Structure formats: C-alpha cells, structure tokens
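Here's a solo chain for you in structure tokens, the form predicted alone.
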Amino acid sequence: MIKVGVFGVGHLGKFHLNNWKAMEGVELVGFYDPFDANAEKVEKDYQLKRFANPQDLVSLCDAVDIVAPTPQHFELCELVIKKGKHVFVEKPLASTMEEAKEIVKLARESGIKLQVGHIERFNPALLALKEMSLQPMFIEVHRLAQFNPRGTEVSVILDLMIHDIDIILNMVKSDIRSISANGVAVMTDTPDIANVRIEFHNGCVANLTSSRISMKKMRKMRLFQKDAYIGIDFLEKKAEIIKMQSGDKLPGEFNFDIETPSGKRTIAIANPIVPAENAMFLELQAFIDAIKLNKPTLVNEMHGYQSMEVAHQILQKIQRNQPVA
C-alpha cells in the first residue's frame, strides 16, 4: 500500500483526490491546504483529514501529490524530496529554471520517482496511436481555451501551450535549431495569446498556437510525415489517420484509389478505437506503479526541465518582439 498525501486541494486537486480515492493499493493520508474555507470543505466532503503542518504530513507519507500554485511547487518540493519521497507535481515543474534546475538536481542525487502532470501524454487520443510510427516533419497545434482566471499566475506558454511542447519534444527525436514567437498580453500581465514556430536540426517544423481568451475552446495537433497525416483532437477524444497503403491494414480502414504523377496509389482512411479511459487516472496510476516497480517514470524531471526551457526561450523571444513605447 503506498502512502500518498496531496498538497492543495482547489479546483485541480480536487480531481486529483477523487483519482486517488478510486485507486487500488493506495492509501490517502491526508492534505494541506491553506486556505480555510476549501480545506474545511474538503475535510467534511471527503473524510479527510487536514494537515497544519507540512512537515506532519509529508513524514507519514511514501509519496506526495503537489497540486499547489506554481509559484510553491519548488518550495514544496524541496521538502519533500528532502524527505526522501517520491514527488507527483503539476505543470509546470516550477516558477523559474534556477529552479527547476535545483529540483532535478535534488531529484537525482536522492534517487526518488519524479513524474511531472503533463496529462495530455496520457489522453487517449494519443493513446490511440501508439502502435504507429509518429514521425512528423510538419506540426500544427491550436490549443484555444476561455478565459479563467485559475492558472493565471503564469504565461499562456506555461499554462495551456507547454503541454504540445512537452509532446512535440518527445516526438521529435531531433535539437531544436531556432524558435520564433510573438504573443500579446490582454487580460494579464503576460502573454494570454501566442503563436509559435519552432524548427528542429531534423528539418521538422512545428507552428503552435495558444489562446486562454477564446470564444471557444479547442485542443487539436495535426501532423504530416512520409506518406501520412494523422489529426490528434484531444479535447473530443477522437484520432484520423490518413496515409498511403502501405499493406499493414488499420482497423476500420477505408480505401480508395487515386492517379498520381508516379501512378495509381491507393489512399486508406482510419479513425482508430479511441479508449474510454480517464487521462488523469492513467498518469497518477503510472507514477505508482513506477513506484512500486523501480521503473523510471513516463514523464519525469528532466521532461518538466527542457518543456519548461523550450517555454522561457519562446517566452524570451516574445519580450523581444514587444513594441517599444
């Protein structure tokens, strides 16, 4: 039985707690919060017991779950793998990269499992293509969102779009060559709209746009490599595929034929089985069971640590790019 104790229980945490609750060989030992009126409702809702103290709750626990406001994540981290214990922390790893830093510097000198909750590695649309082979030489990204004053403590780039950067770096297996960004601050001190063009030394190019002041929200990746395309919808949870017949039949393929330059070449259509799975479960569920095997974790420091640079590079070039007054 692992032994988990979550920091901050506001509208994430919450999801978080009842992720827990629904886990085998979990045991939830308690939370901090401190604010009062949240924490007294979590108590009575939840049948939770409330932790004064940091200190009291991390030492009773194997593993802590730091749902906190960025700008705490180092501090509490900092404790607790001090402590000795394993540490799940949301996105992003930590308010500034000398900070993130000093946690990847203490992770690996304690020797304890870190995951950091980019969740959309864990959405099953994505899922849904992991028995292909992901390639892509062009990337176009809009994650639109309205607007929520939660989160607001950080950049739209660290809020909504470090998630496609922590999946386009982990599908591109190449350097990045150079980024070019521009973003606008409306309802916020930092950029609330972005667009971004990063290039890779492999010849891929990825174009993301990021909005937390839409009419509308919109969560999709579309990607275009050797003979394929393959559309990515994480919001509605749906996946399309279509590429070259190749003889590798997709489930539920549909084909036709078309006359190219070269010749005939048939065209196959696949929207693959995509999981009715919960993208939050699955990610808490892994850090446990890298936990309990001795396995390195999916997501761990040092992604949340080049996510988080690729993010302040673009957020650099944005500053640059501000009109002069």
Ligand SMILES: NC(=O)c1ccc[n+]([C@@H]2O[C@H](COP(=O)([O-])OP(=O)(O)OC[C@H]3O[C@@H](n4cnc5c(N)ncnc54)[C@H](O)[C@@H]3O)[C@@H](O)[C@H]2O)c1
Contents of the next structure:
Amino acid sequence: MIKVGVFGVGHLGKFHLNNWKAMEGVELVGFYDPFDANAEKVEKDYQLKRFANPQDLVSLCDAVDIVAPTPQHFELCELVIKKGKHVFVEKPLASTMEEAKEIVKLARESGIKLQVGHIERFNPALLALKEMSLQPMFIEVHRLAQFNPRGTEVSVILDLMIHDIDIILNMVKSDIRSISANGVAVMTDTPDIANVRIEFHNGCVANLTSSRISMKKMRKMRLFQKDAYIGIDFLEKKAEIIKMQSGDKLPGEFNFDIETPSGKRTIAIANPIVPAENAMFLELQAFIDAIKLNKPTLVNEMHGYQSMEVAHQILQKIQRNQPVA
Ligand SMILES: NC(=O)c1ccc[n+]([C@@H]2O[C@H](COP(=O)([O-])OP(=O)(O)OC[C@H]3O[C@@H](n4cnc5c(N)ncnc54)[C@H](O)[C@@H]3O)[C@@H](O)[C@H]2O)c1
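Would you generate the structure of this protein in the form predicted together with the ligand, following the form predicted alone above?
Below: every chain and molecule of the assembly, starting with the one above.
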C-alpha cells in the first residue's frame, strides 16, 4: 500500500481526491489546505482527515500530491523532498526558473520519484496514436479557454501553453533553433493571449496560439509530416489521420483516389479508436507504478524544467516586443 497525502484541495485537488479514492494499492492518508471554509467542506464530503500543518501529513506518507497554486509549489516540493518522500506536483513545476532548478537539484540528490502533472501526455486522443510514428515537420496548435481568475497567478504561457510545449518537446527529437513570440495582457498583468513560433534544428516549425480570454474552448494540435496529416483534439478526445496509402491499412481506414502531377495516388483516412480512459487516473497511476516498480516517472523533473525553460524564453521574447512607454 502506498500512503498518499494531498496538499491543496481546491478545484483540481478535488478531482485528484476522487482518483486517489478509486485507485487500488493506495491509501489516502489525508490532506492539508489552509483555506478553512473549503477544507472543512472537503473533510466532511470526502470523510478525509484534514491536517493542521503540512509537516505532520508528510511524516505519515510515502508520497505527496501537490495541487496548491503554482507560487506555493517550490516551498511544498522542498518540504516533501527534504523528508525523502515522493512528489507528484501539478504543472507548471514552479513559478520561476530558480525555483525549478532547485527542485531538480533536490530531487536528484534525494533520489525520490517526482512527476509533473503534464496531464495531456495521458490524454486518450494522444494515446490512440501510440502505434504511429509521429515525426512532424509543421505543428499548428490552438489551446483556447474562457476567462477564469483561477490560474492567473501565472501567464497564459505557464498556465495553458506549457501543456503543448511539453508534448512538442517530447515529440520533436531536436534542439530548438529559434523562438519568436508575441502576447498581450488583456485581463491580468501577464500575457493572456499569445502566439509563438518555435523553429527546431531538424527543420520542424511549431506555431502555437494560447488564449485564456476566448469565447469558446478549443484544444487542437495538427501535425503535418511526410505523407501524413494527424489531427488531435484534446478536448473532444478525438484523433484523425489522413495519409498517402502505403500498404499497411489503419483500422477502419477509408480510401479514395486523387490525381496528382505525378499520377494517381490513394488517400487513406482513419479515425483511430480512442480508449475510454481518464487521463488523470492514468497519470496518477503511472506515478504510483513508478514508485512501486522503482522505475523513472514518465514526466519527470527534467521534463518539467525543460518546458519551463522554453516558457520563460517565450515570456522574455514577449517582453522585448512590448511597446516602450
Ligand atoms: N494539469 C492541469 O491541466 C491543471 C488544470 C488546472 C490547474 N492545474 C494546476 O493545479 C494547481 C492548483 O490549481 P486549482 O485550479 O486547483 O487552484 P485552486 O485555487 O482552485 O486550488 C488551490 C488550493 O490550494 C490551497 N492552498 C493554498 N496554499 C496552500 C498551501 N501552502 N498548501 C496547501 N494548499 C494550499 C488553496 O486554499 C486552494 O484550496 C495549480 O498549480 C494549477 O496550475 C493544473
């Protein structure tokens, strides 16, 4: 049995609690949250012990799940790691690069398992493509959300775009050559909407748009690679492949012919079967498996750090593009 404690039971923390409660091989010890009104309700609704201070909870756990606001991630990670306990920390890893660097150092020195909550890596629409070799040369991403004050303690880059940065860095096996970016702070003091172009040394170009001030939600990634287009809808949990027919048939493939300058080509269209999975359960289960089997976590502290590093380069570019007052 792995004993787990949760720090922060606000909006996302309650989803974490539901998943921990449903997981075999895990004992949910309790939670720590300084916000009385909400914490008292959670204690009652979930029949779960509320701890008066984080230290007492950590000492009874094997692992702690940090779902507190991002500015609190560093001090909470530090506390847990220094006690030699495993950490699951929500994305982004921290607020600043200095904090992120220190978390990486502490985790490496102590040898604990650390996983960062880049949940989209476990999105079933992406998992549906795991048999496909993804080698995009052009990536177009739109991640749009309606305005919500939650999460606005950091910019839209660290709040939303970081999901796509993490996926792209994990997908494109090449170093970044250049970044150009522009963004505007509309509702908060930091960029709420941004457009970013990342060029990789292998020639791949990623064009990302993120907004937290849109009228409707969208989370789409479109990949263009040799002979194929792949669409991933993270929100609707759908995937689509359109490719030149090349022998091996995709499940449920539909074919039609077109005339091209080099003759007749057969196009294949398929919608891979998306597993009916809960991404949060999968990511938390993967963290527990890494502890039990003593194997690396799938999204470790370096992945969290590298995504933050790119996010911070983007923020610097946006800053430089601001008009001088
Ligand atoms: N993976 C995702 O897709 C995703 C989605 C939303 C939020 N998040 C991340 O989850 C984290 C929490 O977001 P949220 O939307 O639940 O915020 P929230 O404000 O709804 O909840 C945060 C909770 O943490 C508590 N808290 C504050 N300081 C604390 C401390 N020192 N120790 C313990 N608890 C403390 C607050 O009282 C509150 O109940 C953020 O880092 C956010 O970036 C990730």
